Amino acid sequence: MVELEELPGVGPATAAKLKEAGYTSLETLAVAAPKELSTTVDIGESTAQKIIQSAREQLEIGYSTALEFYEIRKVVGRITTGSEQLDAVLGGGIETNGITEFYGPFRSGKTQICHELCIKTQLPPEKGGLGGGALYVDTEGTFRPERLVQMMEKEDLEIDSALQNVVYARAYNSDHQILLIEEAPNIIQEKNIKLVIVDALTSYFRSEYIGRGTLAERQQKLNKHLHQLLRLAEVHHLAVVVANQVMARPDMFFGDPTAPVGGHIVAHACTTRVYLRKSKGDRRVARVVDSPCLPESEAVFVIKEDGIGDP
């Protein structure tokens, strides 16, 4: 593999700038914009271009035909989340290389789904899980890894291993979430983590612009934000979850008023978007409503106290 120092126009001082702001791979290199790494690194435009052009060159990255496309989706990897029934609607779990977005109005279960993701991921993928670590960015102060302890209990983990295997950031504004997430590549590769989870994605977006004369800008940041999200997903070949909030859309006067925040923008970004909502009981129902290549379906799941499980 071609190192950075051995890229045209790479010399040593501008490789030490590249890795100290996060471009550690020829994968990262390769899918950044001119204008960003210019910026970034403190270089001109156009050396930007070409830095990244002979990245793409050595990665061989362009065209393909879908056959050799579909024997790279063949190894996307996936992440039980506890419930085989949840499973099943998800094509057999949580899939690498995207992003999955679970929403829903509170106590619907999203938090406790990304808990037990991070213990799910830590499973060899006999089981059902990556063999990694997961990063757990917490928007809205509700990560606990007492929670977590109680999860482990019906799975083969050390404790403590288990704990030092999950990175945990607490956010606290957007700008910081941001930042936690630009930050992320060199952990990824530190700590060998192949989930990452932002809970929740848009509350802080939701409560710092406020009217609708701050909504292209949010909407901007957040586009921003999600394509971030996605590029870790794709280079990494990690899975991303996030949790949503909701909002009840007043102009419906029949069916379910409940709407995902973030609009379209968080719609097309999200590779899988899965709606939570309460049952009776510890039951919670699943309906997933868009994916690529999965058909709208509802599974029901409970949330016991060692997790995830089917009723």
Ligand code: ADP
Second form
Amino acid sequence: MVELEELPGVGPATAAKLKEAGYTSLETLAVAAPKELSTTVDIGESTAQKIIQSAREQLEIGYSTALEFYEIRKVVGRITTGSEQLDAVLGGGIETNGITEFYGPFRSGKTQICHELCIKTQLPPEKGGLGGGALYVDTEGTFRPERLVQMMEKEDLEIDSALQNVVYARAYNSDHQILLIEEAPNIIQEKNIKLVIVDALTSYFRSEYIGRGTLAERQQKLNKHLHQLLRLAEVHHLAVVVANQVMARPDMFFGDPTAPVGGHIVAHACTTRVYLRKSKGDRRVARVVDSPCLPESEAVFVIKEDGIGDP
Ligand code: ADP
Ligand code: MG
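Follow the form predicted on its own with the form predicted in complex with the ligand, if you could.
And the full complex, kicking off with our chain again.
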């Protein structure tokens, strides 16, 4: 395997800068965008372009046939949500190599699903997991290890080691949130992380950028953040799950007048989008609204003391 400093045009100094910025492997470089690489590492855009190109050549990245891609897609893993109905509308659970977005109003179950997935991802594949750890970026201060303990009671897991398999960080603003994801590759390898959660994706972006004047800047930052998440998913073959708030749509008089925050930027980056809403008691309705190969469909699940399940 070729090291970063062996790439044409990359000396030890540039290699160190690249690594510091989170570009620790040829894979991360090969999928980088020239403009982004040039600004984050402070090198010229044409140099950035050349570095990306040679990383791609080393990895032989380019066109492939549908058959080759089909083979790659076969290694895509899935994590069960704990509800058979919800898994079914998701095509068998939460997919790796992409971003799944759960959006919905307050108390619709977004954070509960994120917690349940931290447990499920640790299970062996025959039980619906990926035998790996989870990384949780919490922007709203709602992560609760006690809740994980309640949820793991139904599983055959040892409490202390299961808690050790969940790496947690509280993000304090949008820059910190972005930084935590930029720094994730090392932890991902060290702890065999198979699930990265951002709960919630847009809360800071929404509160920090008020008013239309800064909307473009906010969207640009959010776009970069989402592409970093997507890159983590593809390079490390893991699942990324983001929770997202909804905003009122006063222009809509019929149907559900809510839309996920972040607009087209979030819509384009997320592979699968699931809208959650409250129903009677502990029941919740999940609707898969956007997926490359799933029909639009609904599932009912429940949130109980021991976690997510079927009614
Ligand atoms: P949000 O979509 O705002 O992230 P949550 O995922 O935090 O919403 O869902 C909160 C809801 O989850 C609570 O209103 C409650 O119905 C349910 N819930 C939370 N903890 C428990 C528990 N220990 N036992 C049963 N239900 C719970
Ligand atoms: Mg929440």
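Numbering follows the first chain given and starts at 1. Small disclaimer: the values here were computed from a predicted structure and weren't measured.
One rigid part pivots relative to another between these two forms; at which of Q220, G62, G44, E126 is the hinge?
-> My reading of the hinge gives G62.
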